[in-house]
Amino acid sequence: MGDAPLTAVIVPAAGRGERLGPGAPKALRTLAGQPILLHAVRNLATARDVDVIVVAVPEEAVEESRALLAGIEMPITIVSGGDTRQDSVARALLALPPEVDVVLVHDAARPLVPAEVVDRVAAAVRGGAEAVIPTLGVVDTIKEVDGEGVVRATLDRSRLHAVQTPQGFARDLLQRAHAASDGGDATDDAGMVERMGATVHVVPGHEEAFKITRPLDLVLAEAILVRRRASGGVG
């Protein structure tokens, strides 16, 4: 790979996906006839600014995942993930080549993220931002509700953003955040660096970068893939 600085994407994919119902780990569930993980990594590999991908999967799925992703023309490393998302990201960080100085972390459960979003995040970090997240403005009215089911406030949605992935970081910052962690299960790497006092910048996300959580999300994702394929795009 040489000594030129590289951008890597870490893909934590060891989650079980209970809300999708019983079956294989979420990333290995089928979307339009192919595993969700394959769609996710294939989309990431089309991004101009991605050089290396590290995927963390359940230990029992390492060989299956390696075979699944073998046809993608991109350096891909498969590692055994941990019990939590945070553990999986930490293990993947250890597998990065030394030349990597920008790290993106992307949920495998967001398999349709457009390459333009990936490149936008990477470019912002390369431009000097410590941490970058793609977001969409909130369109619904948001209420703050207490434990008794009573509305306590209506929040100003103009200041609220729904966060997507990939989230991008200077490698050193992300490593320090994980080293300083209390070992919990952080669902958002940006939150970890925020607690260290780092500034997190926002770039535009995309409606198609939604997270597959429920069976209905699979239906929407399949409809998007049909449209993409009909227009000759990545599917």
Ligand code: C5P
Given for the second form:
Amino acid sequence: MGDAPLTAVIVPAAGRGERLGPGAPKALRTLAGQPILLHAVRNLATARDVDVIVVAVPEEAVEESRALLAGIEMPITIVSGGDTRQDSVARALLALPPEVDVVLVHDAARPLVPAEVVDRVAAAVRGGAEAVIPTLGVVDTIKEVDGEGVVRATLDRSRLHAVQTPQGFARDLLQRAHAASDGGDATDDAGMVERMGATVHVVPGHEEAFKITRPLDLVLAEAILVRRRASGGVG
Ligand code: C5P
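Instead of the form predicted on its own shown above, give the structure for the form predicted together with ligand C5P, please.
Shown next: the complete complex, the earlier chain at its head.
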């Protein structure tokens, strides 16, 4: 690989996917006939500025995942994930080659992320931002509700952003954030670096980078793949 700085993508894919209903771990469930993880990693591998990929999967799925991703032309390391997303990311960080100086973290559960979003995040970090997240404006009005089911506040929608992945970081910053919060269960890496006092920049996300969480999301994802295939794109 030489000494040139590299960009890595860490793919947390070790979740159980219980909100999708009973079955295999979410990343190994199929979408248009292929596992979600394969869609996600293949998409990431087409991005311009991605050199290596590290995937965290459930321990019992390591061998199966290695075989699944073997045909993708990119150095891919598979590690066993942890009990929380944060733990899975921390384990993947340990497997990064030394030449990596920019790290993106991308949920396997967002398999249809367009390569342009990956490149936008990577370019912003390469351009000097220490932390970058893709976001979309929210379409619903969001209210803060207390434990009694009573509305406490209506938030100003124009200032709210829904956050997607990949989130991009200077490697050193992300590693320090994980070292500082050993054993937590952050659902978002940017939140961890915010707590370190880092400045997190926003770039435009994409509707198709949505997270597959509930059964209806699978229906939407399959429809997008059908449309992409009909227009000659890869799925
Ligand atoms: O549960 P949620 O959808 O927020 O998970 C986001 C991502 O984190 C998914 O890609 C999931 O596979 C991953 N994850 C993980 N290890 C866990 C829990 C979640 O890698 N223990």
